[in-house]
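To begin, one chain is listed below as structure tokens, in the form predicted on its own.
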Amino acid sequence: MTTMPQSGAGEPSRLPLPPGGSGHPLLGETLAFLRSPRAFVTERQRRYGNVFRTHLFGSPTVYMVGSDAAHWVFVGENKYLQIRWSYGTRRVLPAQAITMLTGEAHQARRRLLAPHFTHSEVRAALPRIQRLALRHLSQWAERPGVLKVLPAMSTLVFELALGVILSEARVDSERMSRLFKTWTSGLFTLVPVELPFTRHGRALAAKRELLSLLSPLVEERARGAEQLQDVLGSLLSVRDDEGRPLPHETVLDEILIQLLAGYDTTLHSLVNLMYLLALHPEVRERCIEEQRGASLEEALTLESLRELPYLHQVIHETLRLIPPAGGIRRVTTEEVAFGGYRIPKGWAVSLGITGTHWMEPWTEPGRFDPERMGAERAEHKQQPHCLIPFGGGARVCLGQHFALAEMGIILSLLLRGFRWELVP
């Protein structure tokens, strides 16, 4: 049962707190979280149900999974739940990007950002895909010995962002990937003390690097008569009511968070996709059959990409049993209830998004089984928001075609062409 909010004064007030527990008074249950997040979620779920309170980083929080709670946590975005991120968080990510927006401001931020994802767009951008992807996968097999496929992967897919947004602009691209893998090392710590040896230090300092290698490309850019159709161009082009520019640290601040967005997703499901294929060979090869029967031109297209739906069922499998975030964090802005439970207002809401993946509708969800995603199951169409690994609602991933069909790209490329296996 789901109850929607109400007022504190109203039929919240008398319903009960979700059960479970607070832990140590000041760490709560953080240490526990942290040793094994999967463990500590299904040892709770297993004894209070969907619907549990804790502990987490500072702040009392109700977790819930579920296609219900996934839906109330969408349509309540703005309303009765608004995103809030740790102190430690705030500081590293960039303080003027879509992320840290709320309401109104946050709308019009992706309203000037959605048209560089759009089908078009993505069309757009394949050959460039395509081109760099080769390149790197080429070198990949010319490499004596065994493959990291994780740093490798992560060179490809951070050019790739780089790409979208800065079209070919000329960047030190390895001194830059380096200094964002630093920082986005640290945008979760436990203790976020800025010192020279912490994480969260080098975090910000290599956040200030970054910055300041971007800030003379976006000056340089700006004095230009006309821009690029790249996110750069858009976030250049934009004008408030009174004719004014985006401010320059607003600019550079959606760029770092846009190279994240481009990123982190991608990055993580290729890899996967690569770790369940060698796996479940029998996949593999039913996902060559599909290649070699379909008429694909050299130049792969949205179109030849339609030709392979065995394909992307593997890559909805893929991200259904490991999604690439594992949950959604809001703040109640007033009391509200959710299945029969009271929710005091400042508290944490956790959804996992793993969770919901792992239960109804969805059978034997710990198996990887692409057939589930077909026509003739097709188990994500028989109950909404049971698969959600971009999110949903008014924050809803932007991105997330740009990432299918990135992924479709990539992993085609390596099927067409390449080998691989695990090694002990």
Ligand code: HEM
Given for the second form:
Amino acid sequence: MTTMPQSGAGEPSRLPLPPGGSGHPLLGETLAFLRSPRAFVTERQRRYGNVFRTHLFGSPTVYMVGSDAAHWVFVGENKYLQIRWSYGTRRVLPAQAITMLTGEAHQARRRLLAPHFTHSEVRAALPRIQRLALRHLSQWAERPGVLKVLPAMSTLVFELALGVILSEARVDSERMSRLFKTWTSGLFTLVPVELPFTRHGRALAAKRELLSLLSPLVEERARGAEQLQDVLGSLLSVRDDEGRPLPHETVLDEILIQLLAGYDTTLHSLVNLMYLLALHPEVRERCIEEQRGASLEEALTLESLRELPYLHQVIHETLRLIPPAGGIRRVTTEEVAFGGYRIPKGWAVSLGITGTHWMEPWTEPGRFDPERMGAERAEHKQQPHCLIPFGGGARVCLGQHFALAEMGIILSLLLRGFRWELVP
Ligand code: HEM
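Please could you give me the other form, the form predicted together with this ligand, since above is the form predicted on its own?
Whole complex next, starting from this chain.
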């Protein structure tokens, strides 16, 4: 079944609610969703279509998939939709960071941060990314026995994220990484009670400790006359319309959010890429040929990465098949209509990124086929929102160029100098 988009406020009150159910009186359908988001969505999509009603994370929710739904969500930001986190998540997230802001305050912060995410900033970070990645990959190759890719890649990506944010600052990255994981594991909890032994309580304690580790670094750098070309340098240099710098608490919160937004997503994309290339040796061989025998030391630049179109197809196809951010969640600020249904004010709207990537116009969406990112993608130009791993609209991922460059470099180095295969 497909839905006819019917958007905006109009006269939604005459329309029915989307089909679906609300589940348990307290927990709704959250447990079923957490058990397997993909099975949860596929099953309801089959039963109800591309727009259905459910109850997730304490809110009545309309779940939607498809490029029309994505378009409706992206253009609705700050018109009829707004980001709003649940009570527990709000407490765990850094209070002053961009992800907490809405409306004009959000747009103003994006304008402040945007200069850091331009091509020239990405270009400046590339040599550091290549150096650090090469050091890690060489160490992997020297380790005896089977390499567990997830923890090894996790260390590399965390150090890279720290490097992009703080350059070569002296930080105990192991301790930071431990605290970071405790913090992020408490982002979405069903019972957000702050006690020393609850996940929520441990997450809040870890966030406080992370901030206290970062604070002296920020103080020290703020005293310097010249700023380095990294995220912290940008955050310390920016001035608002009245010439004021960002308060230190905001700088600290933005650092945490950049780590949060960039770490897990890039890590899982890279692990998925290694996995899919191991499963598809013919794709890997084509990627190796495209590197034309370049050595590990040969500098990877934005220009040389652009000369690797097949590698980009592989990366995009991986992000389509297994998008690291599976969905986007907003709340309606007025009663609205979509797809012939009414969505009451204050309800959550979840846009499924995975679901959108796994349906028409993509043919055989469950198949890994980098070829499709050439011809088939061009055919779908009229539906740009059928591929949305980085979201879209006013909150589209700020770090996407960084992420793509980072993935391009690490993958190129792996292809140039290393071989890997899956253990049974
Ligand atoms: C493969 C890697 C990545 C993926 C798939 C990804 C995906 C996304 C998505 C889907 C959103 C939109 C969330 C929403 O609308 O609620 C987003 C936002 C964001 N991303 Fe990424 N991201 C990646 C890497 C990065 C990196 C490396 C950084 C930073 C260096 C970053 C920084 C951000 C920020 C700051 C936002 C919030 C933008 C805003 O609220 O205006 N991301 N990302």
